[in-house]
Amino acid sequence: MSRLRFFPLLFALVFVPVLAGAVTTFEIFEASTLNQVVKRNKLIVGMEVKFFPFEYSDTRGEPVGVDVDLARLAAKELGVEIEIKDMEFSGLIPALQGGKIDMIISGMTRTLARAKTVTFTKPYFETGLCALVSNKKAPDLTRVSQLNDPRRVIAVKLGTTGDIVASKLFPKARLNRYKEETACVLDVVAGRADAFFYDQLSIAKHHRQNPGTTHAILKPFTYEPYAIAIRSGDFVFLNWLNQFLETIKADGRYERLHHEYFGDLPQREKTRDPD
């Protein structure tokens, strides 16, 4: 291509977007959640405060947990106040899309399906789905693969990855869907369901609380990376949050959080059930 022919092409590539009113980097920053949070002097975080040890209520009814502390650390680094909005897990993404909250940090797994409607940070915690099993209804069940049977009943919390995975991997089983985690556990304890799918830490806790009526399969059969969710395409805020996570992991603050909340709980096993 001659230089004379190249110049008009270069002009079109560089100047036409400007003439057409392309969005500038300044306008992108102005519209970002990061800028809005700083101007408002408040970070509004959505979570369901019923997911130990990530978010739960203390004896005074105040939210505490890993996600709560991470959110407060983010607000501190931003130099703003924080407001935590407690809502049902299934309502978190609609609230984010509707502008009612600035971000979600609620033990939410980063999935391809969810990534079509929100943008996720890098993972801040990795776990996997495990099974709480009923001693009354399924005393001999030792592998999750045994649950893909029309005689089996699986309890799942509505809208969680346990719900999604159960539908895909165990199509022959019947699903009991509940809004509350405790209802799923009670289903297993009472023998109405064979198993309940949830993260490894929660399943270990529920088995310890119900040792006579349940047993646990604590080898994860899925990969569950928890991440912070923000409005789709907000890369200014995404860049800040990813840098925030990298910073607190590098300076030891994340490690101290991990030790405080996970010190006496089992670590995620790397291997999965081959069945």
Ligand code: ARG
Contents of the next structure:
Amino acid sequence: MSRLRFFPLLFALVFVPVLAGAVTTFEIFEASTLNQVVKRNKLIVGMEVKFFPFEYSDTRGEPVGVDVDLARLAAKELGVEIEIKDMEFSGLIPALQGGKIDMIISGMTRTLARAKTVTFTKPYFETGLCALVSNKKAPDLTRVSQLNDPRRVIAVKLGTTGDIVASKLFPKARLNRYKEETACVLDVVAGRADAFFYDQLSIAKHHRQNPGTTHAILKPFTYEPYAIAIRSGDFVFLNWLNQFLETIKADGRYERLHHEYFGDLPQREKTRDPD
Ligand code: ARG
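Got the form predicted on its own; could you also share the form predicted together with the named molecule?
Time for the whole complex; same chain goes first.
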């Protein structure tokens, strides 16, 4: 068979797109994080390892939690090593954009605002913001709407949805913005702030640890779906990650993980409290 017979096909598939400056599907795959991760034999995951029970340190200082296990499972399925880069929450998106990490998995809520700069997978967990309330400064506070008042102070962790939502929905209140979650809790315990807005399981934990000085509003007042974030527009990697999440949900691995971390939590924290 003459090679010339294939020439028109070759011309159409390779030379025409190249001459036209078009990007081929091969080039798209080559440039994807998925391909880079497999080539370098390592998945680099960014998270702030201070968010129980999604990422926190065990007694030996090793990162553990739902997100840590999810990241390990993803690396295992990719057949590569894993490196976890622990960094401040507000620095995660810049680190992703700067190419320092391949993905973020850090209890990060998929919001429309964030989705303008990064691409999110399908959600792997759904929760909402709740409030840890000071018994000293706000003993009678029972509804978050009471906080939209110039005499009220809301503590929030910088760059989190608690921070974003507080400024948007509670414009009359004063905000105390801290880098550390613990500083927010301390503000409430000491009565400097009326409340601290954060994700449900964190608020439940802080209330459990400070039963005398705080009370909690454990009915979420926002919808917070957690998702993995990757660089904007990397649909090759996005497709793999969504398929990964779908697979572990279908084969029971996600459920086992869920059970391991949420199984022994008191029922109250798994359901929404009545008003
Ligand atoms: N879900 C919240 C957000 O996306 C808080 C996440 C905090 N995660 C962490 N690892 N500190 O803003």
